[in-house]
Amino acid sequence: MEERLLRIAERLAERYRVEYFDIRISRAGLTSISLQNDRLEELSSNVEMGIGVRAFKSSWGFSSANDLSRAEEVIKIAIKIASLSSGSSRIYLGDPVRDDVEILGRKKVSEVDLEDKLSLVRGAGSSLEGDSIKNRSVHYDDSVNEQVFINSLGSEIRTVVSRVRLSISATAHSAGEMQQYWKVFGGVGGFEMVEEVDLSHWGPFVAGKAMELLKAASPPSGEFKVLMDPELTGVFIHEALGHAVEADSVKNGESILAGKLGEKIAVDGLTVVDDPTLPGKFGSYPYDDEGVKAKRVEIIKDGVLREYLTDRETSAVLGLEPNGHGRAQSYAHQPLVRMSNTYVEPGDWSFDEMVEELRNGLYMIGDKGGEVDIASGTFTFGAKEGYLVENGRITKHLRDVSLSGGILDVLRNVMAVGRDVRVEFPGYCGKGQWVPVDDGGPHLLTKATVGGLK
């Protein structure tokens, strides 16, 4: 079918003048089971199939179709939309890929029962026990997206990628008050990569936070030095740094870090890199969705700005390489620039150096979502909790902890980068459209305001 579709568009590509087009063939087996307390509250197993044309004049031209006997007709109309648009945009052009490529893991999750699977689920479930526990929440889900991807450069790309992704969250009441703690696990692989995952440990580990968090109390105000952990650090990292140097907000001029490449932005010995190739991480991808190599990219080395992230269209207007990523939801996506495993590289510092470089201050971990505004780069960050330090000692718990500040403030005060990484904290990022991600780093010590959630 792929050589019919092709000798199609080449007709079309040639009789409406369109110099590049690039069809994505999906089809991708999805499965999903949501328990709430003991309750199924989702259980379903899915197989979708679909066609997303893209061609470019000085312009792009997109069309899809979740039926593959109307593929001519994508094929058609997304190249007489190009051909009627007017730009004067540019893409790179490069020379023809032909690859076949699959990532199953040890334990392929489409030879797994849907009862083990619903049986995991239920033991994560029960694992979740506590006396204030009064909701315990338990999702699983998992993907195996097989994609041929064909151009008019002559490229010709199978791959068949599984991804596994395992959330357990509770939820404690006491005396009118309630908190939540979480954890996720997951990446590319098969069910190896929850099945492994030690819920003795870590069912009693989150259901105790969220009751300990009752008991905490609330942070000072203020600007501090602050201690983040791997996951924050990781989530600050995605969020005000990442996003800031997506290639098509600097292109369109939205970013802070828009015509900083080769500037130094950060400390000595800060290096951030954005890494698709990381094997079994959450990111992870061997090409991307226009057909480019997955590409580790060092956005930050020894606090320079190295590097964008990119795609055919921003390497091409920008007068850089690609660096394969172009990504999309699904096949009914046209690809964006996006993040794929972003982190911060180690240095040399030791967990308890750490603690007592930063003398006073707070001690913050994990993540609880937040905001950035990359064109002024300010960002605010919730921390699922925090302990207060006092003369070099751990002391006070603290609950709805907030962190806000400039990007590059932030940056330019760290004081100390911790040899203990991991990128380890698998999610999505939306940015009108979702893709799988994971970020991480070591511990890292900088200065911030904090304040309450409330």
The other form holds:
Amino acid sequence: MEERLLRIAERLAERYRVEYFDIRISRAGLTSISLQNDRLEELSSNVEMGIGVRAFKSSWGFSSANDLSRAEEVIKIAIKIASLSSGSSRIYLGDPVRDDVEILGRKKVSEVDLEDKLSLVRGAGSSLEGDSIKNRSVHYDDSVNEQVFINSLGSEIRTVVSRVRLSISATAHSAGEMQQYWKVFGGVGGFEMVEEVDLSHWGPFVAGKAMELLKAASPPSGEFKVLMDPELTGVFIHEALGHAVEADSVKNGESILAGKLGEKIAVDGLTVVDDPTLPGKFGSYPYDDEGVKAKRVEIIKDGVLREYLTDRETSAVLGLEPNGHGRAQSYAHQPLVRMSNTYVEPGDWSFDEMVEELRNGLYMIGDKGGEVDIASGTFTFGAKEGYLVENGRITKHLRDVSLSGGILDVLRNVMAVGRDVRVEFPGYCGKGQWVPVDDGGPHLLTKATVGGLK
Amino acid sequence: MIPDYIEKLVRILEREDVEWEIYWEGGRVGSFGIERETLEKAQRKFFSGIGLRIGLKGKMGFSYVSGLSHTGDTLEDLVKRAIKLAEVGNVPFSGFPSPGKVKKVSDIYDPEIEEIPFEEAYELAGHFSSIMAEKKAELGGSYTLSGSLSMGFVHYGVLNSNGVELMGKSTGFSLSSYVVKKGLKSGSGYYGQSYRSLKGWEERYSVLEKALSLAEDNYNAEPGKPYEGEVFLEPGAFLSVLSIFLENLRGDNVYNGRSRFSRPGEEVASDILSISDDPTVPGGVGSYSFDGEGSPGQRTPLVEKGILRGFVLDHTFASLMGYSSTGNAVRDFRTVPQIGFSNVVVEPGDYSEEEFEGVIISRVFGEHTANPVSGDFALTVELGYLVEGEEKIPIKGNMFVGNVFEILKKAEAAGKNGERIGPAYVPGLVTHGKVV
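For comparison with the form predicted alone, would you give the structure of this protein in the form predicted in complex with the partner chain?
The complete assembly is shown below, putting the previous chain first.
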């Protein structure tokens, strides 16, 4: 089928004089299981196919359908739309790529019985027991996406990528107070990504945290020195830096970091990387959705802004190397510049040294997500819990903590970078489309505004 | 008239000793992206599919197939897969709704949107970008204007073994604008609005002007001093805070112990607040005549004069909790019905914003970092104002902190001018708050 569609597209591209086109044909197997308390809420196992076609003639035309009988029609529409263009953009063309990559992990999800997946979910649910736990939730998802990518340059790339994710969550009630805690596992690979999770440790850990948080205090408010754990460092660097170096926002003149390549924007010793080639991480991929090979990007090296994350268009417009960060939620979406696995490289501080350096402030743990205004440079992010640090000692347990800061301020206020890097916090990043990402880093000491109730 | 492919599926299902529900839809979306005042992206997407729920011996199975034109074999496979999932899955089945009295909601379908040729839609987007280009020429190089325009239609239907047989169609149209101003510092403003008909096009200038005005104020804003006292939440900021509260009114959260509340009757807000969910608003962007499982759309009082009156429910959770469905099952063909809000309506009051002195919170972000069950939140102030006498000083970058349950209980007055924000109708709110 691909060969026939390619011929049709080539003929139309010539007729309408478009510079470039690509076709993505996807076949995804998706399994989803949800459990609330002991009640199974969802069990679905489906296969979805679709086609997305993009064409470029100084601006983009795109069309998609989830009904492959419309394949020819969407090719024609995408190319015709591009031919209407009055834009003035450019794209990187480059050499054709031919490759076939399968990342299915050790235990292929397609070969694991539904009963075994259900059994894992039920086991995870029952591991979340506790006296004041009133809700135990478990969500399991796996997907195997086979995508064939062909383009007008002669590229033909077949990728088959399997992703697995398990989240467990507990809600505790007592004396009018309610608190939640959760933990997420997963990555690119097979069923082993979640089967090897030690639920006998993590179930009681999550339930215990939800119950402990019932007794935790509201944090103070104002500007504080904040020590972030690796998970919070991940969301911090994703929000505080990652979105502002996505080159579409730079190209459009929106990002506060536009025009700052080569400038020192952070302290010495701070190095930040986005790396889609890390094995097994949730944001990993072999090729992006524009058929460009995934590449490790050193965004900040020793405090200096070195690279933006780019796709075919932004790299051409900004005169940069394409680094394979054009990602789409599915065949029905156009690729946008996105992060993959974003993390802070290790420094040389030990945890104890950092607590001592912090002296008085807050130790914040876990990721509750974040959001950023890349134009004004203000961002916010949430921690699952925290502790007060007084005279270099960890003291009172804190709950419901959100922090905010200005991108350039907090990068310059980093006071210490730990040795203990972890990148194992699978999640989804939204930017009009959702894509899987991971992030992390070591413990990191900086300053931020804490929005506490006290 | 029931489409042939659905009739074919029904014939297959009638051979099986099961209860069944078919949800199908098909539609098209066209959207356009404007970057730096230039139309840079245009797309036309087609979507369609059939979702099938099976009830078998007290268990439920669900499966879907994308596309609408299928062979008999594909439909047989769909039925077999859904039955197998019911057999192995153990998902409890609470039955399907019986036919109810469905009233047609007006003005949710505009044939012009379904019939508009792509070239004409493209011209509209081109015109929207030229308005931005003219504005930029007038304002100068420190401004960057971008935006989007999109429109689409969907035809859908629900059919079940209890005799529900409903079909509908609806359209949507949206415009948005994002303005960045850069100079010695930078600021931005976003404004978007959605509509049911192409009449929304008439608001293109005001959509751009609102984004410009927000960008101007955001540019001039500086972090304000810490403050505690009377605050006026403009409708956008009030809706952000209210969204944290609304999570507690979803029937599934109540049933599963993830809500603050367990039954109606409790005092949950100040007596100046009345909130309802109403899919019957003519032309409302959250409106529908029937929900995703065929229950009639109806107005559901949620909070009346501060007293909790009800929850939003689908058929499943209504059955589990001993209530009736409120017609709030939201879905597409890929999903089983889930509980969602339609149009959230907060009754306006008689307060005039001009009288206010203190801190106005206009826009916030970061709602998802809040804890809906404890109610504690700390949101970043994207734009606010400190009002002292005649002076109105823009502020940003502070955090607005508090507890949603306390904020609503301390509400002193609702603004007299409600604003529509997508599917929500919200006034401003005077309450007590803290800014750090």
